[in-house]
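As structure tokens, one chain now follows by itself in the form predicted on its own.
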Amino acid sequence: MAAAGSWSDACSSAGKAGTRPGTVVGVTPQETPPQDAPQGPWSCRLHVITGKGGTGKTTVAGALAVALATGGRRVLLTEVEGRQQIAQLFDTPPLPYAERKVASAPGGGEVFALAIDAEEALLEYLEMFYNLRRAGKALGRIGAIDFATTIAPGVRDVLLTGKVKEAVNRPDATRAGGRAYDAVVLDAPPTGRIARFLNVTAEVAGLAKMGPIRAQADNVMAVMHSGSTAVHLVTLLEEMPIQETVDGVCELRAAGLPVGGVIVNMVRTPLLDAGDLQLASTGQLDLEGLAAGVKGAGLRPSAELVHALAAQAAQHARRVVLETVQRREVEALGRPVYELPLVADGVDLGVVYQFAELLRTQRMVG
């Protein structure tokens, strides 16, 4: 097992396709090997949740921001691909470019929602800085903005985490803390583009030297590579997953983005202990111990269904061998780990304080 923080052996995967361990494209190279985040459970301000399409990470999402908010805190949630997929899983109408809140958390926390889009966010700016609101929605009407955004993808990210960078960093005087949010939740894009959508001064080097999208995106990249920032990422016990988790924590770390935990999702319980996995796995399952086991259960044994079911039992044994593998190849990243079962019936509200629950059991959340 790679030490905890390991660089070079999380980067294996880059050198085996033929580039320098640590060498992303698109990616600065770090001169020396950065620094993850520090150790659970988590006290950022900032969590960015990304991992493989299908991993669940929208609701390991909305459940870790109902863990942060336990207690009294407010917690903003908030997405910046245009799915609604936050209104989707807390059941409330889509979401407008505006705060709303969306769930309550045990001891009185509160959960907002935001669904962050380039257009907004460019009015936004524009009438923060600059009072030229009015002036930006003529743009918008001659399609301006998509013709900018879209000729200059990086741009597009710069205002999706600068909204992000501002919820993070918004004073409330009259709050605890003088922030007017105790934490933000980012459910950000697939691990597969991860490190350029944060590594936005990379990203619009190019574009701008100087001016105010230069300037915005490296006030953007103090938030991100503080140590109020933890980037966590969702994965499965299966192979293609496990290897964009591996391959997303290498270019995060080339980026000289904190890494902060690995959450394995859809974790199943093995069926059988560990001697009678290793008889199903070799085919030497005791057939006849079974076919007892079917009379018991008030069935009738035919030698048709025992050897369905010995079927199934190798099936789900050679499974579990995987899993194991790709735990290990999860476990040498050297991250804290924390792992959600698979739910059966599908994902409700009621699974998300389930596993917000869960994520606080095991330390995620303090």
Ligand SMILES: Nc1ncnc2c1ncn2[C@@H]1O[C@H](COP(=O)(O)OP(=O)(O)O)[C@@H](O)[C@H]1O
Contents of the next structure:
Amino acid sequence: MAAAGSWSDACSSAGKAGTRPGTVVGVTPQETPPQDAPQGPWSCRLHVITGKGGTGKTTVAGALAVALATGGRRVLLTEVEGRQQIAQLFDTPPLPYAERKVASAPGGGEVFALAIDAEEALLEYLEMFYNLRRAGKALGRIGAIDFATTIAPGVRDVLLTGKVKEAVNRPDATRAGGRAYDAVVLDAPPTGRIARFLNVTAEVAGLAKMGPIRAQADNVMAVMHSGSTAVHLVTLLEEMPIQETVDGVCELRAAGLPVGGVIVNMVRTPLLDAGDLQLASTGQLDLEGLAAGVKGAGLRPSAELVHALAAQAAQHARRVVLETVQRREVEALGRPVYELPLVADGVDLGVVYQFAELLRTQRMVG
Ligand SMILES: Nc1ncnc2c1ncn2[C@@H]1O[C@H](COP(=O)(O)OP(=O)(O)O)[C@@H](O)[C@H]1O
Ligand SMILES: [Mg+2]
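Having seen the form predicted on its own, I'd like the form predicted together with the named molecule now, please.
Below is the entire complex, every chain and molecule, led by the chain shown above.
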């Protein structure tokens, strides 16, 4: 766990001119020191996956769901951005607003998936609490609520996170543990929005001081801040994603949300050993040796080719050095770090299962 007192020092104010480190626009900083989630392996009931767009959030969320289900558990994988990315990942038709099994896990486990839609969540909510589903539908039809465009973003987030909370807490007396799902994985919005998305009470504070929205927001917050939630961050060993991760951890801590682990995705293994990397980065590679290697591979070792190869090796070496610096930045966050390799042919269902196994062998899940 990061030492109390040092957390805000790690904050970067990049891109947020005028804000004090640790201050997040729209997020009320907590008076108390931040409480990260405990170190892994994670046995929490809610795993939230965030990260810069394109770093592999959906892929990691899917792999984590399979990893958690392995050994016979039942896991719900949810998405909230209306993009049907889970269905694509698991090669299934688009998900309706209903939980559907998308995968089996080794040992009899099951992964269900749900694409949460704010409008459906509202109708469900109205029905559950006021028996108003039909009224809500009629309202929708006559256009009295042009829902997607006019709803306050904070309320929208309460509806989305409210559905997640419902799934986390849903009872099922027929199952050991008494819950419908042993764990829920949320493929969440990107790092830049995650603290506001999860910190719903602050978001609706100006809109609703009491009443059902506020009550729902408070219930969501209770789950998000509880010891059974962890917010994991996916990153790459590249400057921008690392910066977003550092800022994201900072913002989550400022909002008192439990930071989980960091998953470094698309890791490339160095092509040269440490000695050659050193030589390549300083332009001291043995060109004759390189020429001999080219010849050994059945190619003509023209000076042009050998120099082009040396230049590529130098570029590779510089990248490896940068990655080492970035790895240190990740480690400095004081959270457990997990790594997944770059796969050359892209991610298919087989890769999702391989990644699940890698997360298990790295003890991300218990
Ligand atoms: N380890 C990996 N190796 C190769 N490609 C990957 C890896 N992880 C993710 N991808 C690919 O990168 C793209 C972005 O991944 P995705 O999980 O959709 O990211 P996000 O949800 O953060 O936008 C997808 O095409 C995905 O298949
Ligand atoms: Mg995604």
